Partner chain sequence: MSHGGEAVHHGHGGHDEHEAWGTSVWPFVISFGVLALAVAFMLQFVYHKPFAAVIALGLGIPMILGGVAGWVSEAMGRGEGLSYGAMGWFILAEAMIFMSFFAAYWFMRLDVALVWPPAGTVPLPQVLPLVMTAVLVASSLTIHHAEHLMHAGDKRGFVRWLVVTILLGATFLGMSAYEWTHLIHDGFTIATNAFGTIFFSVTGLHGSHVVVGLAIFVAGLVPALMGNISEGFWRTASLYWHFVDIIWFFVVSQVYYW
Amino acid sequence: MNLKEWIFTTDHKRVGILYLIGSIAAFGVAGIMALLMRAELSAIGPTITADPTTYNVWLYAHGAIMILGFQIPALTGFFANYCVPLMIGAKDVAFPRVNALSVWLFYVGVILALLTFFIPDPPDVMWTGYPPYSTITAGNTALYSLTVLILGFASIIGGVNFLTTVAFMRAPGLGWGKLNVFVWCILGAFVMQLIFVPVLGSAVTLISLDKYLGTHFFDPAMGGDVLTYQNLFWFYSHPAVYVIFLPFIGVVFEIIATFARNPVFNYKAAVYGGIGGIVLISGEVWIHHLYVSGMPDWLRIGQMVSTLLISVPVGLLVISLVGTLYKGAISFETPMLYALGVVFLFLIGGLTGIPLAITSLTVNLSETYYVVGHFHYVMAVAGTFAIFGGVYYWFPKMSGRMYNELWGKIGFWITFVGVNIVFWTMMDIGARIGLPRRYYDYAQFPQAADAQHLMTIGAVILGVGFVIALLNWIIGAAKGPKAGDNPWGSPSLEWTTVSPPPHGNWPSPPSVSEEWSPYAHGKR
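Where the form is predicted alone, what structure does this chain have on its own?
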């Protein structure tokens, strides 16, 4: 491997793999932070650290790196870069040099995040950066703000690139109605990124101005308002849930359609009603995060309605997934196990989210472990399962080799068991005893000790499962058996070229017929 070629590459496939390497490294760091927190919480009292600030740094690093350094870059960086040009029959993206700039900006952001552990006074702002704490803490809030800005800028230029690519570089004959669902999901995610990322950038910039230049945007004593920050933060961060959700559900669509040997059920409803509905409504639901922050009742009621309303387009996508399985010739390879795992985890997360949308229930559940368990089910672990399933699915295309199927399935089941031990228990103690989240210790809740210990065991189990998957990829890429160009028998365009694809993807540009479909496995 020529290192110089990788550093200066503009090939979308290599850029995508660089995103994958960086995001998996970030996932490892965020996972270690989670294990440190779980070790600390495994028993009442100080366990591995006596410093609550250290625990806060672990919490900040876990949340910020997992979302901004792993999930969003893996989904809108790796999968978008590697798959979208291949799926639309393009030789590359519209702006290859801009694309290369985006991945190196991502790496700069990851390096800045890692500096958290080496600089004096590391950021102590959770992952949300709420004032007034973030403006009075001794921690380096500027590092938090700069990291968010750099990662946000990388996503913005990526969004411009891919919207242009899909609009103008599709293969002859590939109309909008023939695009893979995953491509539509990427388009929707990048539209939301372009709209909402600047809002988050403004919010974190104002925090640093308040702290270091003496402005008073969030200082009530000088006419500011801390809730302004919360509104700005969640005006981005709730749509960010769908920036993660849409690509990962798109990955699941590709896997399920392939391994069920069925066309996507109700394609138009999924694309226009599901994806389009999420993009339209996603900016109207943020205030349910502020139900207990002093919002007037009339505003809570309006936001409750809009929060419940977004379940309609999400439901259309889930119905389409389940319908695609109906009467399918289903085979249960490792990617399919992860895809079905996503459906199961997301259903639990979605159904347990309904109480959080209802004002009278949220008042009691807010800031408890129930919220953390729900959030991890609906986005964190569901999204991570989709990423791992997607890597397994496109692994033969990327490497030209096959992973070990037995170890792939073993890794899935170990992880699946560990995930449910941790996060079902978490929701249980949140709802049953109201255990507050983000606490360094829980001496005032001794009845939670057994559950905390059980969750720590579960975290170790799921960590083992993820390590098995990573080793499976590394060993498979190095010496796995040769894979054919299309081992899954998918009709989608990315499987019509050799594995791994050459520079330019095809010897000559592909074209599609009027009857062609990326899901033409057969008819019901």
Contents of the next structure:
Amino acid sequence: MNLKEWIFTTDHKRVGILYLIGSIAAFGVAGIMALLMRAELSAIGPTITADPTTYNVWLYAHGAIMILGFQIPALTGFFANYCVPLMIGAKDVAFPRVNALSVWLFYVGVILALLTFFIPDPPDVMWTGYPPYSTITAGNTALYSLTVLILGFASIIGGVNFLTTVAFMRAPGLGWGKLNVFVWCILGAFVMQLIFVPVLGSAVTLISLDKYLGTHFFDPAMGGDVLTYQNLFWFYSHPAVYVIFLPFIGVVFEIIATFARNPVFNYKAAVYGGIGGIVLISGEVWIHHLYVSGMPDWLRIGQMVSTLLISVPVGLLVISLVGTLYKGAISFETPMLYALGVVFLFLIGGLTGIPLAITSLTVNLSETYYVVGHFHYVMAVAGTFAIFGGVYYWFPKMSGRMYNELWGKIGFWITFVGVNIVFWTMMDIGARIGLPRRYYDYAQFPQAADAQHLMTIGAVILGVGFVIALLNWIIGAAKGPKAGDNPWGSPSLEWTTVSPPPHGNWPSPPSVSEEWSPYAHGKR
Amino acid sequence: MLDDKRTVGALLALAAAGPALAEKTIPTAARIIDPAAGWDHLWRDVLIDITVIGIIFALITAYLIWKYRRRPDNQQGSAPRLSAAAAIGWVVIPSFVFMADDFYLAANGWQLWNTFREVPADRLEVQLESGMYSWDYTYPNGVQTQNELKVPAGKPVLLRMTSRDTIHNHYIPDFRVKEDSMPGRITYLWFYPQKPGTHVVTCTEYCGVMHSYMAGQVVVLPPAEYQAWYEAEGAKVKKAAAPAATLSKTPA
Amino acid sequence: MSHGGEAVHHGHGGHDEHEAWGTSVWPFVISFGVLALAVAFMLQFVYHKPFAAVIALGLGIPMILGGVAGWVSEAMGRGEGLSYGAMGWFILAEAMIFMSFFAAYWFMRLDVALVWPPAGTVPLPQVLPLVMTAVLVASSLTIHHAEHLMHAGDKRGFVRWLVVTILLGATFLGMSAYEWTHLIHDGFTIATNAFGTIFFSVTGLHGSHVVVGLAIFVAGLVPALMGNISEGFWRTASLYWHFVDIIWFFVVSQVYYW
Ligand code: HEA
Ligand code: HEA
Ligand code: CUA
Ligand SMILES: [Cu+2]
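Please could you give me the other form, the form predicted together with the partner chain, since above is the form predicted alone?
Complete assembly follows, chain above in first position.
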């Protein structure tokens, strides 16, 4: 294998795999941070570090890297790159060099994030970076700003690329109504990235301007306002959760349709109602992150209602997912286990968002472990399961080889048990005791000690499951049995080429007929 | 088989609306509505609501997974084609059911929110300035305390809050209230202590290295005892004429 | 398994005769140039090591410039130049950046300020901005006219009006610089108070867009003088210029006359 051909590649599949490698490495690092945090929290008082700042830096790195270095790049970088051109029958993306630029900017962003562990004054501003703390801390806030800026910029240029690709490079005969649900999800995610990332970029730039260049955006003593930052930040970061959600639910759609050997139930409802609805509403709900910061009532009531109304498009998506099982011929290979796991765990995570959306209930729940439990279920668990399931699903396509089915299932079940131990307990102590998040120590909440100890054990269990999956991929890619071009028997276009596909994907571009659809099983 | 689906849909509708019909008993008898009690009540309702929805969806999914598992290896799915009417029905009906539940939740949530915001006129008003890392209270008569808020039982307490450095959040889990305090803005919260006792106050907005140690307590005293303390401290403040106030320090 | 079938058609060609993998070193070079810039920023402003910062800049800027130059020459004529549609998305993103700065401004002014402008603000010039507006609007009209001539096939006329546009843009920048120096001389800087922060950051952000627009024009002027005029390029470039012009109306109305 020629290393130069990989590093300087402009091919969408190799760019995608570079994204995968980078984001899984980021997941490993941020996961290790999680284990360190869990170890620290396993008992009251200092356990593995006596310095709260050390813990705060772990937490900062964990949150920022998991979201910006793992999930968004894995979903809008790896899956979008690997699958979208193959699914629409294109030879490559519209701007292959721009694509290569975006993956290397992503690596630069990750390198910056990793510098956290090597500089004397690491950032300790949490992934939200609220001023005034972020502008007065002795930590290196610039590192935070620059990491976010560069990762955001990488994502924007990827977005322009994919919107152009899907608009102009579909195979002959492949109309908008025949796109894979996953492709629609990517379109929705990138539209949101394009609109909202610039706002995040501005927000983090402003804190660095305030801290290092003497401006006063957030300094009340000079006429600035501390809450501006929070509004700008969440104006992006709420939509960002749907930038994560849409692609991951898109992956789950592909897996479930394939293993149930059924077309997606009520495709149009899922695409126009579900995905369209989410993109439409996502921009006017950010205030639900500021319910306890004294926002005025007139802003609050509208956004509470629209936050609750998100359950309508999301509900349509869930109905389509579950409906796809109806009269199916379901089999349970590892990707399908992960996908079904997502359905159940996302239900828990999504529904526990409902109390948070209600402005009066949040008064007791906000900033507690209940919130941490909510978003780990919906993002860290459902999202990560979808990513792992998707990698298993396209593994034979990417590598031409098969992973080990038994170990795949073992890994899944271990993680499944682990996540529920950890994150259910979080929601419980958050709602019942009110244990606040971002606490290095919790002496004022002795009732939480047992639960914390249990969660530490659970975290080790779930980590073992993830490591099994990683090893399964590495071993499978190196010496798994040959998989064939279409091991799952899916009619979707990516399975019509050889595994792994060559540069250009098909010897000559495919064209599809009237009866074809990516979900027309058994009609070939 | 379409009928099958219709029944499922109807069941769903009922179940989602079920909790919505549960009677409302936010206490109105008392002169003062205690937001904490209202919170507990709404929390229970919402918990039932989302649990029912979750269980319905989970059971249907589990049933479909079990019922339609693949028997012969080459079996294909046999989902019927949706008619246009069914496709629209599967959008409109669930949407209406979900929206009904959403609006029900929003209405109740908003009502409770108003009790969180509308402070009874007969109240004790205390100023709070937070800082890294302490809660500094100032009473109407100039008495100042740090990390300990003494209040009389049976009287609503209003805190007007600001901060001298970073953002903090004054959280009293037992009274179900929290609100940010920040430089440049004034925020408030109120709670209704009814029985003597002590309650944890803790900071729930990341404010710096010692964030997790920024704790104090609310001490609810019998009214007479409170009054005695208040007057004694007030007298000391007067005597000390200088603005440097007594800080009644208590171990947090 | 079969790769064809009835529903999906492929032209016929063997699977083994695939092309070589596409590669380009320039995206890699540019990305690490960006890393060097980020490091330079931290060396200067966080660690106050100007010498090391200059070294990092000296690494980063050539990498970026060289990368862009290499990229352009490699991609020339392969349809990867500026594209009209992509510019539309890009402008959407840009507009959101300006929106963020304005939102910050509105928050301070409408939500928290007791008195506005805050202490320390000096009176802003009232006539100059009007002249600047006139100049910028004129430049928007001249580039539009130039584009019109280009479509009509009048290359000399196009170049002439393009040069006029560039001169007008430069005049605008000159006036902006003049105004800045005077205000700073009067003691009103970006650090004076929140209004100074907003004033200089918003006009500066806009000014940087004027600079970028002018750079695009000048970069295209060289080939244009030699008679090499790409319609797609100029259509995209003038779209960007109109955007810069429209944003200025917001800047003027919000910052100078409110
Ligand atoms: C992928 C990520 C993801 C997703 C999809 C969601 C989805 C949702 N989130 Fe979550 N959220 C986060 C990630 C995510 N969230 C993160 C990271 C944070 C914390 C950030 C931080 O502070 O660090 C957060 C925090 C957060 C808050 C702020 C809490 C606080 O700090 O005080 C709120 C408040 O409203 C909220 C609400 C919701 C809601 C209503 C949804 C909805 O979209 C859920 C919709 C889904 C369902 C409802 C289930 C399926 C639907 C049905 C079965 C139909 C029927 C249902 C009904 C009629 C109710 N979330
Ligand atoms: C996608 C996002 C994501 C994911 C996947 C996770 C995963 C996990 N998270 Fe994370 N978490 C966040 C996003 C995420 N988290 C965010 C945004 C916050 C808030 C941050 C903030 O407050 O600012 C947070 C906060 C947070 C807290 C709150 C701390 C506090 O408030 O004080 C805790 C506490 O237990 C926690 C635990 C965990 C655990 C145990 C996992 C586990 O699931 C992790 C399991 C993974 C592993 C164990 C790694 C296994 C792999 C290897 C070991 C292989 C190594 C290989 C290589 C290096 C190549 N998380
Ligand atoms: Cu004060 Cu956290
Ligand atoms: Cu949100």
